[in-house]
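The chain that follows stands alone, in the form predicted on its own, written as structure tokens.
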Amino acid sequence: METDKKTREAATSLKGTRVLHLNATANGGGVAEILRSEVPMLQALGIKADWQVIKPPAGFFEVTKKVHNALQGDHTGLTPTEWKYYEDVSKELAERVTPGDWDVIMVHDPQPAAIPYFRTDASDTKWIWRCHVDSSSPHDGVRKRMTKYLLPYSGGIFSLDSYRLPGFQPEHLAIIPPAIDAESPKNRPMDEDEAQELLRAYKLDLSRPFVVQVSRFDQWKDPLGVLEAWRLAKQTVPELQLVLVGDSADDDPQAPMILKELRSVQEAQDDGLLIVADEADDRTVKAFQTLAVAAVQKSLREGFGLTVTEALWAGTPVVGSNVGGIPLQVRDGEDGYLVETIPEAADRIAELAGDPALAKRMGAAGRRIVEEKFLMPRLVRDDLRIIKAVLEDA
């Protein structure tokens, strides 16, 4: 895997350092996708780098759902019931880690993030907690509760500084932006005339205009919402499609509920909506890209919006809300808009929609935007030097 100069020197001072990758899923998801490209990048500028998966039972994923959602502002706490499972599951995990094998472990997101408050022998590891999503604004008693358990980490990341989880002061903070790997297959160069072989396998008609969106089936991407800016939108443009492209990730049990409902409307929907779940291969998502007149990214609440710079980076501009990291990426009016409302979305889905021209502009600058800013070899750099801050202090 290439790097470039920068990121080389960046590593000089850290080769053999041993450095763990701890989170919930090995598929589906921006922290899966962003590891499989980071640990072999880290490996390859000599960083004893590895990735480890969390492994609870099915029920531990329940829990830590709502303490997802509720770090992101939902209202909905945890009963003493699920804190205690939380607790125990979480004891039991850090027995399957062993810190003297590290100098440094990242863990990611609120499902293994107890796991070194639980750790009860003694040990140099350093720890940094990698929160991927807006945590400005959460849930009272879940703040707390979940402060507690980071008091351990020497360091923590987030992806905008308006996402710190109030409360959490470690003695390392960083703010990191996420980034997509240029020459994974999803991200890697495609023609037209590649994608559209790519997807005659699918109830698509290629000559009629589309839009799509690429998120996990979750409530906080609004793919209700999707649907009703679509069917706004094709009052403009009465041939426009749309296809939601989504996978049921193994840490999120509602997947499999706001799907089913998708079904529901799709069988009722007359024409022109595709539903593509867990069987998209990653070049296949990215023909959906490059095809698209535009892509969605309708967000209720986003942690970064991977989705949104592979989209960018394939040449198609973005109609994306203006919440969390979506507007570091998407300059309203240059390579797509942001919105606030469902009319706003289906106006501007119908404006690309009508004018190639235009969305094909925006479609190139979105990919500039993304080479300049948010590409891995920057992330590698961002967090080898957290690394290296936390270790000094040992």
Second form
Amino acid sequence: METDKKTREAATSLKGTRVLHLNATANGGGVAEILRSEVPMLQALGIKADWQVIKPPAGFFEVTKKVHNALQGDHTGLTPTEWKYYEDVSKELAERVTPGDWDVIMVHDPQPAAIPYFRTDASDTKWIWRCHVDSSSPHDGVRKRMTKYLLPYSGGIFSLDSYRLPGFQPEHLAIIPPAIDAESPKNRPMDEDEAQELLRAYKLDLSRPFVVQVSRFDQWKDPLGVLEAWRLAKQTVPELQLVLVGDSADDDPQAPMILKELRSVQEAQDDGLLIVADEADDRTVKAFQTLAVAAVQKSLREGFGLTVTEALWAGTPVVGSNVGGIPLQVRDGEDGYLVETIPEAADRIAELAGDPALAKRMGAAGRRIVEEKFLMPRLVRDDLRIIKAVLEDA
Ligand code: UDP
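Okay, that one was the form predicted on its own. Can I see the form predicted in complex with ligand UDP too?
What follows is the whole complex; the chain from before opens it.
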């Protein structure tokens, strides 16, 4: 893997450092997407980096999805029985991690977050908690409980300043937005011919415009809101098609229910609606993002939104909700539009679908912003900085 000079320099003093990334899923969702590229890049820089995925018993992710949802502002807390289960499984998981093998362990998101709290070894391993969710208005009870488990961490990372969790005060706190890998299959360049070839197999009329939302089937991504916006936009641009590309992460038990709901809407109607569930490989996702007249990201909450970055990188403008990490990437009226409501989303989708030249200009502006701010070497340098900081305390 190619690394640039600035990034190699940032890694010089950390060569040989043993860094473990620990998360909940090897497939699906933005964290797996990032680690798939970041870990090899760290290794190429001489860091002894590795990635482990927790393997909890069935049922654990039902509970941790509630923690995730509550940190994102859902009003439902956890019952005492659910907390006890979270603790019991975290203790089991803690026995399987061998902290002594690592100088730093970076733990991603709430699922494995309590592992250092329950560990029994005496190693002086440093722990960093990397939160990817929008925790700007968390459920208070869940926040309090989680900050107790987060006590052993000497580092914390959030994607945006507004996501800092009150009560979580590690010695080192960094604000680091995620990034995409420009060389990965998902983001390597693709010309229109290749994209058309890849999409030929789908029930999609490539002579008509389409918009796409690529997202896990998750309540926070609001796929039903996207459907509604598309229906409204069709009143202005009747030939407009909608593609919902989605998958379900291993740690997300809610997806099948949401997909079922979407399928029933699809059966009841709808000319021009394509749902691609759990089948699009990276190049196919890229093809949809490349040929769409606009990408939609109508999330109700969005920790960052790598799908936004990917679409912009593909030169496609984004109509996105003005929430979480989306306004960090989309500048309203420059590389897409930020919207507050479904009718507003519909108007912007219709505007771009009716003006491909404008869409192209905005997409090109978006690609430049990604190049400047949201590519993997910058993320690696930021992560190396906090790793260095926690190790200097030793
Ligand atoms: N993704 C994918 N196929 C799908 C849906 C999503 O490959 O059917 C990928 C998407 O391209 C992106 C990641 O999953 O790289 C989602 O990351 P994002 O930050 O947008 O959202 P998260 O799922 O982490 O909330």
